[in-house]
Structures are given as structure tokens and as C-alpha cells.
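Here's a solo chain for you in C-alpha cells, the form predicted alone.
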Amino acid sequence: MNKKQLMKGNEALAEAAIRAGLQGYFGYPITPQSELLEYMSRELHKRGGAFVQAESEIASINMVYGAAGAGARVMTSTSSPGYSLMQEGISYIACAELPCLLVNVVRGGPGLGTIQPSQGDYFQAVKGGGHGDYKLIVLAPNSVQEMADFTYIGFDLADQYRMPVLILTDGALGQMMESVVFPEYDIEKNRTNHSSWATTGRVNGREQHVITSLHLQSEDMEKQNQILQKKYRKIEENEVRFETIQTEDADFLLVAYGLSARIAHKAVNLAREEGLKVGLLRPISLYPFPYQAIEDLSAKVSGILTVEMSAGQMVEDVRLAVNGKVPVGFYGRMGGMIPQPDEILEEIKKLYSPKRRQ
């Protein structure tokens, strides 16, 4: 039986990746995710994998592209400025339909910014980030345990849908220490057979495998886009993940993800102590986003407040889901500042109405 271990979030994610059968890690150090890379440099080669510290983030994402094309289970990790440098390669990988895991331990920006935590990369994560019409499955953990759990899930989803999966976390979750239990993971059972497409050599005269994102004929490029869009519709039907807390009788709803959701949960408890019927919806998959769940709850509450460590990005998706049915407010802190429960409670009091919609 696995025992609890006290680990940093970055290290827990790295350990989970190794246990999930990681074959290649390619990355470049940047705070506040460097512990992840350091853990890989120390442990991965001992357990049958290959660790490469690339000369840049651009080089590392293209190494991921090549190794994923050979059918290997691979990943990279970085923080905000580094993730921006990877966007061209990620777009190539998405079009070529290759499975891999990406990790962005977000820091405050724009620019070089600060090494403190932020959620200012939401738009980049869920709207594609690079050029062209593509999406990534985006998972947002809010604990060290979920940093590990979502790594397993991320690799499995990447294999299932043949696409990159992004774990969008932040500097606080990467650096904080909590207890974590690593579930058993059957590598042989969970690894998808890549022989139908991987570039592993034409053994026994099999047909040629070609991996590319280049389709010069417009008809061919449109056909590939249609394949991708059909895949994304399937993901939107089957892979929406979210958590609800005290929403059954709620008159007012908070929506927050990641670290902000932990803080918003405390604000819900404070509001309840004062007799305010407040609930919380936490998106776990940022793409696909839980539009329907938020729309359904909007029919039962008098208002919604989104809480983010940004100038307001996820709030736009919440407003799309609500479609004007109830007011949607926003409270956020920027530049590495973290919202506090008492601050959120004050915003709730400004907007709260006990009158429930009929």
C-alpha cells in the first residue's frame, strides 16, 4: 500500500510522470518550475527514461515533437515566458496529432514579470496559444495531490485523443508542500499502442508513416482541420470536469479554478457563517470548459462572482455560459498577488441578493 509523502507540487508531478512510464523529458530551467526539472535530472535516468536539458524552450518543445512522433511517452515543463516561446512547436504538435504532456507553472506577467504565482495565462492556455485553429485539453489542479493525479490523467487523455494535454498550475502550487499518495498505475494497461502511426521504422514492409503539420493544398489543410474540430467536439461531450461545493441551496455562486478555488472555498465558508447562501463551482478542465454546468446553476442563483489571479480572463467564459441570465461580477489580483478570503467575502456582500430566480 502506498504511503503518504510530503512533497512539493513540482516534485509530486515529476514523480507521478515517472511512475506513469515517462520515457523522455526535455526542458529548460525557469523559476518557479525548476524543481520539476531538477527532480527529473536526478531520477528519470535511474528508472529507464531519458532526461535532456535543452538549450532553450524552443529546442525543448521541438525535442518533444520528435520523440512523440516516434511513439514515446514524453513531456516538457516550463513557466510563463518559457511557455510563450513554445507556442509555434505546440501548434505543430497539435496539427500532427501527437500525444504529449505539457506543464505551465504560471508566474506573474506580462513580460518577465515576477516569480510569484498568477493565472494570467488562461487565455493562452484555453484559446490555443499559437497560430491556427487548435485546442489543448487543459487541466487545472488545486493541490499537490491533484498535481500528481492529473499527471496520470493527462498522459492517458493525450494518448486517447492523440493530442497535447496541458497542466495549468501556478508558482504557489508548484512550491507548496503537502502530503501526497501516488496511486498504483499499470503502465502496460494504460499505454496506447502507437504502432498504427508512430515513426518507428517500416518493419515487415508495413505502409509508410508520415507525421507533418504541412498541407500545402488548401483542400488538404481544410480536411485536417475538420478532423481536429471533430475531435474537439468529442472531447467537449466526454471530458468536462468540475467540482461543486455547497451549490444545492445557493443563492449566489463563486466560480474559481486552481489556487483561487482553494481561497474561494474558504470565502464560501465565511459567507455561510454569516448566513449567506453561497456556493462554489470549480472548473477542473478549463478546456473543455463546464459551460452547461454554469448555465444550469445560473438559473438558480441571483448572481455570480468569478475569482482569479489575473485582470479577468476566465470571467469571459463564465459570461458566455450565463448568457446574460444573471449578473456576473469579477474580483482579481494581479502581478503575483493572491486574493484573500476576506476580500472575496466583501465582494460577495456587495453583490449578494437572497432572492432566488424562479
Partner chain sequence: MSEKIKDNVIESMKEVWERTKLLHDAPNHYCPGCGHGVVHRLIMEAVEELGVMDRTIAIAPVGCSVLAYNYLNVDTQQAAHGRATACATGIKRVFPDKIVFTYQGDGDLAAIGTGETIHAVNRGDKFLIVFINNGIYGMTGGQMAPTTLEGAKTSTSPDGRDVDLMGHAIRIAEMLALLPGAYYITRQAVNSAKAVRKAKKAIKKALQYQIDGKGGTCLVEVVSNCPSGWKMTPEESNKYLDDEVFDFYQLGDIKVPPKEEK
Second form
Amino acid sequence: MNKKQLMKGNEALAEAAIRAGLQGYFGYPITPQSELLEYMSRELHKRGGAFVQAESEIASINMVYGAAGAGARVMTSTSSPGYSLMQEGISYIACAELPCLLVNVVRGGPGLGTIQPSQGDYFQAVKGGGHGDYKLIVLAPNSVQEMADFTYIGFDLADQYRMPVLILTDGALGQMMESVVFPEYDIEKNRTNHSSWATTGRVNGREQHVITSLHLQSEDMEKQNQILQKKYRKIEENEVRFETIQTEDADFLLVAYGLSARIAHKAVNLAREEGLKVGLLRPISLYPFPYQAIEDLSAKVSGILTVEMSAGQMVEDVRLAVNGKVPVGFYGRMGGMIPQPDEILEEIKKLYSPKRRQ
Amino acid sequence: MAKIRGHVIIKTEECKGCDLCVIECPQDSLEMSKSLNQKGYTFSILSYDTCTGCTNCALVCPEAIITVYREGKKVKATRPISKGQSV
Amino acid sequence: MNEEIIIAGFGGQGVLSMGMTLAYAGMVEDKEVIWMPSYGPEMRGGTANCIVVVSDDKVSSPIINKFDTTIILNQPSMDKFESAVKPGGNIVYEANNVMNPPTRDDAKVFKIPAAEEAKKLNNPRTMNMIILGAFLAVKPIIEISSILEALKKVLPKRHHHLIPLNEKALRLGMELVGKD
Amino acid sequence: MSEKIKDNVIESMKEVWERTKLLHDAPNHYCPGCGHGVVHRLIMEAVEELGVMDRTIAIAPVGCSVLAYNYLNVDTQQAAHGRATACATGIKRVFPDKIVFTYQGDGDLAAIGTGETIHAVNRGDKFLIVFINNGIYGMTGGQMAPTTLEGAKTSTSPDGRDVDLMGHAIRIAEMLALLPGAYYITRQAVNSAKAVRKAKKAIKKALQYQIDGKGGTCLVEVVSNCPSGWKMTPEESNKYLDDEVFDFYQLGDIKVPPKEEK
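Take the protein just shown as the form predicted alone and give its structure as the form predicted in complex with the partner chain.
Every chain and every other molecule in the complex is listed next, the one we just looked at coming first.
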């Protein structure tokens, strides 16, 4: 049953979501995530879920709000301009503490931009995105396998913390095919029963349930904010995810996530072939960000290079983690251009110093 | 004149004095108070014993604070009469 | 074994499906594979290309700018990707659709009259399989049997009766290598 | 009349009308004479009489009725401005057995949320839209709405709505009735006891269609007043409805279901 399949990232994510017990999908076509929507339109009805092609991303996210509020396991997916349109709704969902899965298959911006892959939505993803003080758990896969794996994890985290989880990926990962194995997943065991707060109708005359993000009294609004912040502190303690590659003896560190991390990995190999002791740290959860892990490694290396498909967004978090202890360089391409391994190697050589700090 | 006798009870403290029940009453049984309630509104009161319990006042009342009673057989309630409701 | 390939041509030549067949076949042989298409407006009638990596080990970057083999099916793609082949690599190209042969002298060049041969098979759409066969003769990284297995995945069921024809095309392609 | 007399009188009488239990026992925050209170009551009466409280979900809009859940004692979701119908679609598609209604004003439904409204109805999503049309933005202080009548003065049409500059009043119900997904569309009022009785019937009928799983979206438009926004007394506002507004927004059924099969 769980055999290897060759699939596009977008399709693997969709299939994983259905296997995770998805009850409702609401989306709108936009390149390069449309395969996800198409896959859902083919499969979800057959397998017991509801599929709606909405009239806009705004409608999509508010359908998610409604269905999540009624206690269903639901999701939407889009790409950058569509994700911008969803921000108001996501802010509502975050405040109302509704679990759901969001997917942004990022393309190059700003504006209508390009349909080619990018990581230019990092700030929007990890710093909130819409109005008000809120966060999403943000997971960044870097392979088709992880597109599937993180979908299961995303739904479970969303349920556990009653909040939206965002899978931040990009056009290349969405479009490319790799082999994927779908893990066993017990829907009944993993899907949380939300009947203690969801709007289901006042079953047996129980007290009214209200889903709202409105708290007209400032005291109440602050209280709601404190609840959210407390939750975020807990997440920062428990849900940091990252991967390190050849960092044990490294005297220079690359930091990259998602597709960039795959490319940076190749750059590490190229550097090692030339005798440069380079390692890679890949943040997997972009929120919560692995500040501590980067801080710890920064004490051992002579320099850090952050690689992104953007003008330099995550690098700000890397610098926060390093706090001036070692130089943090940046290399990025924008607007759908992708950094090449040899370009990264060139940058490494500019900054590299073999002096390992101890 | 009225063949059916009726009566209303108005939660006057929740009345906002919109006057609509007084206008709607076909028997002119209601009128607005001269004094104010705690919210600062004049409020409607049943002043004349001409009420037939037609429920018009209650139907137009935006605050839903009028309870209507009636005697006689031609009772056509807008909803089932609740049991055990103390007044 | 780690083979990095780009296949480039125009939409309708079967560029993407050729790459996908190769990737599936790699998976049939339990190799690590990546298929990365160019996507977007160029898919709709313009130029199209895909990158395929077949490897014994986990593949790091799917983003590659130097290839072991470039498979070129039209002139614009030749102009763009001739320089992308690694020194010592292979350029396999379709004879009829490419006017100006490559000038790289540090790469092995294979000119395959696939379009002409496909006509002889009474099915111009077999051109991509002829080219794929030629590539496999140049770089025998995958068994033909795996390719045939992969075709069952890539072709919709209603076209499965065409698999024998595709096999014929593949074998024809293999024979064409070294004949020019 | 003293309290003593009252008690004596009541003893011999039956209660024929009381506040439904599905309204919270709390005063509403609406202005004196505002139609919202009446419509809230009618919907809750209908839900109670139909016995579907245990599966009813209300969607509150943004506008004066944003706090509707403080009055409607049923499970409620408060939606983003204009998105109540999208929210309802989300619920109804995943949980078709729930009884779902949105409660929206004209700013919410006919301006910022026009797209969501049209597409929900066009999909024929099987929920009820209760549309309160008072031709003005009440909550934000009386600005012009899409439904404001030509010539009407508001805080953003101080000299009266000039259709050349500001466009025309929009008859959303007629527009929606053109869509095949619309099942039952009616325009009602609550400015008289007679009108209230009719409006109640319409709401109940629409909910019954939903309970029966009948195909399509139902919309009950209630042409209502805004005494504060119109700068009128409640009495004047109700009279204005009769004298002016109903000429443009004619009351009655706009689209009725095809004759039910026997």
C-alpha cells in the first residue's frame, strides 16, 4: 500500500491532505499551485470531502474560516498574490483560534510578478502577514516527500494548538516530481474532536458557541492577545524544527530553507571537494525559528552566509540569532531567478576563513 | 367595544421609547409615559382597558419586551404557548 | 551513477513526457530521480524543457545549470543550452529541427534524424521515443524494460496499445547512434 | 392601572405572545425603533418553532449587527466584512445537515461582499441569507450605501445621492433572482404588525426549504429603517418606508420555487 510513487510536489501535498482526513478544500486557480486544486477537484469528492472552487482567494479563506469554525479539518492553497488577498481572513482565523492548513506555493513578486519560484514571501509568512499580533506555525519543505510529510504534521499541529499552520513552499517544489512514500496515518486517532468549542448547533441544548475575533472592550482584546502570546511562547519552546548537514567540523556555515537549502547542500558538496569545511543549517520551522541552534553554531564558525530566493528576508532572523558575533553575509536571487550552486560557492569563497572559533 | 379582552406586560426598564407599539395599537390602549426609565427613555404603558390581546404591539417591538395575554377562545398564537411560564 | 540531463524543445514534441518516462523508469529501478519542468506560458506552444536527474544517491539540488547530457529538439533550445553541457558531456540533438549543429569540441555530439524515422513509423509522435532510445544507447543508465514499464504510467490507459510501437521507436533510436 | 389589577386580570388569561427563549435575556444595543431587533426575534422564533436549534449556525456580519450573537442564542460565527456567505458555504458544504443562515446588512452584502453573495447564490448553496436593507451604513455613522435611494442625503452624499456621480441604488434581490441557484427570494418589511407577520412567514418558509434539503439559496430581504442614520423618529422612518422606499424596493416574492412535485 505504501509504495514509492513519482509525483509532483503539489499533488503529493494534496494526496497527503486527503489521507490525513481532509473534510473540506476551498481554493482558487493560480500558477504554480493549480495542480493542487485540480487534484482536489478530481479526488476529494470521491473520498468523502467537500471541494469548492471559490470565486476568489478571499472567498476561499473565508470558507475555510466557516468550515474550520464548525470543527472540520480543512485547508486552502494558493500562490503569492492570492496569499496576500487572504491576509485579512487569516488574521481572523488566528484570532478566533481555528485550526486549518494553509499552503503558499510562492512565486516571484512583488505585484503580479512572475510564476517562477521564489522565497519572497518569508516576511509575510513568519511575521504574521495580516493585521494585528499573530503568528502561524510555518513549515518549509524542501522535497516532494516533505511536501507530503509536513501536511500530516501541519494538520496535527493546527489541531493541537488551535491555529492555522502554513506550508511555505515554492513553484519549483510544487512542480517538480520526485518519489514519495505516504506514511500510515490513523485519521480517527489523529483528528481532534472540536465539539467543545466548534459551532455545531446547540446539541442537547448546550450553551451557545461563538466563533469571533471581535472584542470591543480593550481589556478583553488584550486578554485574547495574551492567550495567543502564551500559546506562541509554548510553540517556540516545543516546535522548533531544523536540520544540520556537515556542521560538526564546519568553520563556515550556510543557512538556507526550502529549495534554497537543496541548492546550498550542493554548494556544500562543491566546497568540500575544494577542501573548504562548509556546513549547512536548514530551518524547517520558519516560525518558530531556530534562533538557538544558529546562535550555538555561530560560536564555532568564522562566518555565515544566508542564501535565499529573495532580496534578503530570513537573513534578518539569522542576524538576530547571531547577534553580531560573526559576520553574516547574504546571497540571493529575486523575481523567480534561482541561485545556482556555483554562484553560492563563489560567495562562500569571498567570505570564507578557515579559522574555526572555539 | 372589544369582545375579546386582552392584556400586556411591558418590561418598561428595557423600553427605549420608540413609540412604535403605541402607534401600532388598533385599540389605542397604550401610551408613552411622562417619566423616564433608568436608561433615560420614556416608556410605553398600558393605560386603557381596551386591549384585545391582538399582539400587534409585541410584533413591532424591536426589544421583544412585551408579553401578551388574552382570554376567550379565538386564540391564534404566533407560536406555541409555553407551559409553566410564570409571570 | 549520477546523470543530470536537460531535455529541451518546443511544446508538442513530447519533451516533458520524455523526461517523465525517464524519471519513472529510474524509479522502477529504485534509483533516486527528479523531474523538474519549465512551467508557465512557454508550456502553451512555446519552448519547453525539463531537467531529469537519475542517481544512485539522494539528489541534493534539483536546480542545475551544467548537465551531463543535453537533449535538444529545436534551434532555440540549441542556442540556449549548447553551452550548458559539461566538458566531456553529450549533446544529443534532432537533425531536422536544428539548423546549426553545435560547435562545442569538448563534448560528444550525436545527430539523430528522429523526425524522419518517426515518419517512416507512420507516427510523428514517436520522435521523442526515438531520441530517448538514442540517449540510452549513448548513456545506458536505464534498461529498456524499465522504460516500457514507465510508459504504462506516463501514457493514459487508452494509449497503452501504443507501447509496442514505442518500443520499436526506442530500439530504432538506439540503432541510429553512431550511424551519422 | 395598578400592579394589583394587572395580576388579577392575568390570572384569568392565557399567554398568547412572549419573547422566544432563543433570544438572549439581554437588551440589544440597537437604536430605538431599529428593525434589527424585530428581525432577530423573527428568525429565532422560526428556529425555535421548527425545532432546529441543535443544528443551527448563524453567521453574523460586520455592521450594526456584528454582535448579533449577543442576542441570538444559537451557535454563531462572526464573519469578516462581506464574507458571511463564503463562511456559510464553508460550513454547509462540509456539514450539509446543518441549518445555516447569514445575517447581513446592505453594506456587508451589497457592497464589499457583492462577489461572495452572487457566487454563493450562483452555486445554489443551500442556506438562508437574511438581508437587512436600510439604505445606509448605520454603524460607521450614516454614510451612503449601494442601496441608498437617488436623492437621499447621507453623510457621504450630503446634497443627496447624485446618480451621475455616485451610481444608482441597487436592487440586489432582483439581480440575484436571475441566477438559477436562487431558490426562493422575497422582499419583506417589519414596519407594521401586518408586515412583521408576513416577514415571519417568509423566514420560516425559507428555513423549512433548507430543512427539507430543497435545492438552492434562499434570500429574505427585509427593507428596514435606520432612524438614527436617516435622522428621523422611528415613526417617521417607518412612514418614510411606506411613502418612498417601497416604491423602489417593492415588497413581495421575487422568485418562488417551482411548483413542488406531488
